[in-house]
Structure formats: C-alpha cells, structure tokens
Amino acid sequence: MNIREYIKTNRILYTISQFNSHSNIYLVGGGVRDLLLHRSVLDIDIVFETLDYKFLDYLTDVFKVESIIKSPFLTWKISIGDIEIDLAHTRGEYYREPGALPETYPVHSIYQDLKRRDFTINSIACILTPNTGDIVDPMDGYHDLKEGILRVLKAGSFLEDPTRAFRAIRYKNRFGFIYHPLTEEEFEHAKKLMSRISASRVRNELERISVEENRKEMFREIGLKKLLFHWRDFFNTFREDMLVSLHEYLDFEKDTWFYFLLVYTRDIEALGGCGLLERKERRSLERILALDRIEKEIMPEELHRWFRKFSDDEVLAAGALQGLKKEILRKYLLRRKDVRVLHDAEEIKEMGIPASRLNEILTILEIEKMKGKLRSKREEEQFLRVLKSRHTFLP
C-alpha cells in the first residue's frame, strides 16, 4: 500500500487531508518514518506553516474533541479515543546552553522545521493537504531509511541534547539499523554533558525503552556505553546476566522500567536521592534487595513466606535476581491469585492467637489453601485450633 492509499484508509489522516487549507499541513517525524518502513503508524504529529484556528475548530468539531491542550512550545495536543495527536506550528529552535531544553520560535518553512530535528529518518514530512501524499525530504532521510542507517543531522547534535543518545540506541535497535560514523562520534559528546540532564528526562527515556520489544539490546548498549555512569557515577556496574533474566521475566509494561536500574547499580541510597525514583519505587527495590537467599528448588506455595506482600512485578523481579525458575514464579502467582482466607483478623484473634502473630498465621493459612487444603471455613477453624494447641503462637 502506497502513502496516498494509506492516508485514505486512516480516518484521522484522511479527515485532515480534507480540510480546505490555504497553506500546507504535514504529517512529520515518526509517523512518516513508519509509513515509509511499512510499519503501523503510532505517532501522529501534524505541523502547519501558518496557524489557522479554523483548522483547530474543524478537528474539534469532526472528532467531538472537548478540549485542546496548549503548551509553551507552539504545540497543541488533542485526544481522539485512545489516539493522541500532536499539532505544532513549524518551528526553529536554539539552545541557550548545551544540554538545556530548547527555546523555540515560529518559522514559516517546513524545511527549517525539518532541519532542526534529531536524525535524518525523523526529518521527513508528508503533505496531507493540498498535495496529499507528496514527500518533503531535505535531509535525504528516505535514503538512510532504505540503507538502514541512523544518522544525526549535524556534528554536535548530542551536545545540544544528550538525551538523543538514548533515542539513538532505541531507534537503532528497534529497526535493526547501524550507526553512521557521525552518529558514533556523537556518543562521546553526550558523555561530556550527560550529567547536566534532569532526572525526569532520563527517566522518560528509560520508561520508553522498557516497553520496546528489543529492550534487552537497548539496555545492554546503555550499559556498554556507560551512559548512566556519565549521568551519575554510582551507576558503576553492568550485570548482563541480570539484564537477561529481568528481560525474560518482566512484562513489557512502563511501570517495570525501574527494576532495570539494578543492572547498573545496587546503591539504593544514592538512587533514592537522584530524583529518578518515586517513593513506592524505591521501597520496592529496597524490599527486593533485603530478601534473604531463597532456595532454588522450592515448591511454588512456599514462596509465599517471602512474597506474601509483594506485587506480581516485585515477585518476578526478585525471582529473576534470586535465580528462581520463571515457571515456579508463574505457578506461585497463579495459585495465590484466588486465595482467600475465610476467617477475618478479628475472628482469628478471638480464638486466642495474638495480633503480633497474625501475619504469620495468615501466611500459613494461605499456603495451605494454595496446596488445595482447607476448603471450608470449618476446616480453617480446625487447622487454627491445632496450631494454637501446639503453643507455637502464644506470647
């Protein structure tokens, strides 16, 4: 399917192409790149050389959009169901200092807009209206797409924005490309200024990598190139075996990103102070690292003694670090999913079992239920009375 045919089949792009505009409206960046690579278009970034508020009204009316969010960077964002569309005026940019966020200003040329971007493969535009389907490619990005080359637009690109180093790793491993020699040289520039980058920008890049199909290769390259070490020096290790296990065990969810930090450091105190982690994420890593060694040959139900208060992701991450078999962890998570003790805490305490031992009692009860025992409340009660008679749980 060629580009013009694809636009006709895509409801959003086709609707935009039908707007009667006095200036060109373009699809840019990742959407064009993915179209030319015959991949699904996930990013819809639209730019226009002249802002026409009738265009915004048109989109709002056709798609029943309730609001348009405007940012300070000459951009707007609208949501259509699960799809977000980024709208922007064609822009130029400059950096007050290396590593800072760019200052933007409006320009009235798609060529100037494309020349400010990161890589040639992201510097291609497709006209949506009026000449629907025509390609604008001033940086020869289509050639690099065909040849499988990731090339920066200019020398010093990673000095301007060191986070482009993370994006280079992501694109290279996502598409199976190779670095252009100029891009290879830029990694040295990124290392010089990586320490200036804010924690939120680093976190954003790592979150994106954590959901990529080839995240193992991406995190591996980050380790080998020591990018995080150059951001903060306590990221001073690289445990490839741990990376392989975490990649194999953890689901491809954005919320799992921070477990991969353990590949590069175990200094939780330093991690907690660097701004990368939210409080619950730090506590999660602390719980995992505080675990005693668990025997590898263990029945799934017995893992409950360690993991009763762990989330599913914590169980999988901790199991990966402990070297436990994935199938045992999965069996445990499946069996604990529907386990429910029929006695509440007050009923257990009324049987003469002290509150200080309540968690221990509940753990034992849940283990027995995971084994298929104690199917009724009466069987639970009999089991509790036996435990009490052994005096194990008296003060």
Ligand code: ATP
Given for the second form:
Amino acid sequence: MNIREYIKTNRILYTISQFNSHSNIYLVGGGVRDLLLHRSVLDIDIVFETLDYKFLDYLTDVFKVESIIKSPFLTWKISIGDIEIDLAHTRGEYYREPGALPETYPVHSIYQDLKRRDFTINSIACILTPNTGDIVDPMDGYHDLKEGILRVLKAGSFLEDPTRAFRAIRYKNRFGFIYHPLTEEEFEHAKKLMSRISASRVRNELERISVEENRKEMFREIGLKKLLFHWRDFFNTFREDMLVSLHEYLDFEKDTWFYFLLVYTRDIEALGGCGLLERKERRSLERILALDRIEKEIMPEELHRWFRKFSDDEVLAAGALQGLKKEILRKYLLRRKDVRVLHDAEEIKEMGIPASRLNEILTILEIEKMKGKLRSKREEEQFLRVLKSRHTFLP
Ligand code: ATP
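Could you drop in the structure for the form predicted together with the named molecule? We only have the form predicted alone so far.
Now the full complex is given, and it begins with the chain already shown.
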C-alpha cells in the first residue's frame, strides 16, 4: 500500500488530513520511514508549523480523546483508544553540551525541523492535506531508504548527541542496512563523548534494543564497538556465548534489558553504583551471580532448590548463563506455576517445625507436589511428620 492509500485507510491520519488545507501539518519520523519501507507503522508523530489550537479542539471533538498531556516544549501526547499520538510544533534543537538533553525552540518551517534529526531516513515528512500525501525530503532520505543506507545528517552528529550511536546500531540491524562512511566516522566521535551521557539515556537505549527481534546483533555490535566501555570502563568484557544464550532464552520484553549487562561486566559493585539499575534489578543480578554451579542433567522440579525465590525471568537468565537446557527451565516454570501447598505457614509451625526451617520445608514439599505427589492435605501432613523427624531437611 502506498503512503496516500495508507492515509486514506488510517482513521486518525485521514481525519487530520481533512482538517488541514494549508499544508502545514505533517506526519514525520519513524512513521513515514516505516510506511515507505512497507512496514507497519508503530508510532504516529505529527508536527505543525503553525500552532493552531482549533486543530487540537478538532481532534478532541472528532475522536474520543482520553487524555492530552502537554509539555513545556510545545509537544502534546494524545490517546485515542489504545493509540498514542505525539503532536509537536516544528522545532529546532541545540545542545548546551555533548550528551545533554537538547534545548528546543519553535521554528516555522518543516525543513528546519527535519534538519535537527538523526538520520536521513528519519528526516522525511509527509504532508497531511485532503488531497496529498506528498513527501518533503530535503535530506534525500528516500534515496537512502531504497538503497539501504544509514546516513547521518551531518559530520559531528554523534558529537552533539552520542546516544545516536546506539540508535544507529538499532536501525542498521533492524532494517539490515549498511552505514554510510559518514556514519562510520561518527562512531569515533561518539566514543570520545560517550562518558557524558546520563545513565537514564543509556538505559533507555538498551531497553529499546532488548525488545528488538535482532537484539543479538545489536548487543554484539555494542560489544565489538565497546560503546559501554567508553561510557564506563568497568564494562570491560564481551561474552558472546552469554549473549547468544540470553538472547535465546529471554522473552522480548523491555524489563529483561538489564540481564544483558552481564555480557559486558561481572563487576556488580560498579554496576550497582553507576545509576543504570533500579534496586530490584541490582538484586536480581546479584542473586544470579551468587548461584553455585547447577549440574546440567537435572530434573526440572529439582531446580526449585535454587530457584524457589527467583522470578521467571531470573530463572531463564540464570539458566542461560549456567548452560541449562531451555526446555528444562520451561518445564520447571510451568510446573511451579500450579503448585499450591495446602498447609499454611502457621499450621506447619504448629506441627513443631521451627520457623527457621520453613523455607527449606516448603521447598521440599513443593518439589514433591511438582512431581505429582502429596495430592491431599492428609498426605502432606504425613510427609511433614516424616520430615520433622529428620535432623536436616535439604542435602
Ligand atoms: P522507532 O521505530 O525505533 O520508535 P522512531 O524513528 O519512531 O523509531 P523515536 O525515538 O520515537 O524514533 O523518535 C522519533 C523521531 O525523532 C526520529 O525518527 C528522529 O527523527 C527524531 N529523533 C529521536 N531521537 C533523536 C536523537 N537523539 N537525535 C535526533 N533526532 C532524534
């Protein structure tokens, strides 16, 4: 489907295009790029050259807009059902210092807005008026899209914003493009200033990569180019074998991103202190690194001895790093999901089992139940009595 047809069939874009007869409202960024690549459009980013509050009123009237979130930077986020649209005034940007967030100022020309962007393929706009769907392409992005080239807009682009190095890796590997020589040169610039980027910006880039289908290639390139090492020098290893396993085992969810950090470092102290991790994430990594070796040929239920307190993702990440088979881990997770001990903690303590032994006892009970034993409360009780008579519970 070409871009015009798409606009006609997309309720939101069509409605916007019907409002505007002055050709100053545009679809921009990833949405245009994806349409030209015949991929599905995930983001709708709209910019307008003239701020017209009637336009916002119009959208609110036509759609059941659930929220309009305004920001001081002349941007609005509106939700229509489960679709989010970003609206913004055309704007220019400048960076007070490399790695800082950009300062923005309104401009009244789409050309200036397109020139502040990262790559030519992201610097194409599509005019939204009743009869068009024409593109505005001052940087020749459409040519690069067709040729499969990722080109920065100017020399020094990554000096302005070194996070563009991560973005470059994401786009190149997502689309199977090659770097333009100008882009290649920019990686050297990015390295020089990488250490200035805030932890939250690095985190954001890594989270975005962790949900990409080709994340393995992306994380590999980050390792080979030593981008994280240039950010903080304790990221001084690159374990390709770990990357391959984590990629294979972990779901493509944003909150799995931090497990991939172990590919580049084992220095949990430094990692915990660098601002990238939330407390919970740090604890997960500590727990995984503190595990003893688990033998490979193990019955799924027996994994409970190590993993009772681990979340599903932690089990998969730890199992990947230990070289355990994925089917065994999946079987274990499936079995433990349905396990319910019929005695509560108080009842177990009343049987004379000390509180300090409760975890141990519950682990054993749950393992037995995962094996399909101890189906009734009575059977559980008998088993508990036998356990109580033993001196130690877990080998
Ligand atoms: P994706 O498909 O990965 O979401 P996207 O192109 O929609 O890609 P966003 O991060 O949502 O990417 O950004 C929207 C647009 O804003 C980009 O297409 C690009 O033009 C511009 N942009 C985003 N980040 C930067 C940056 N760091 N430097 C310059 N331009 C940027």
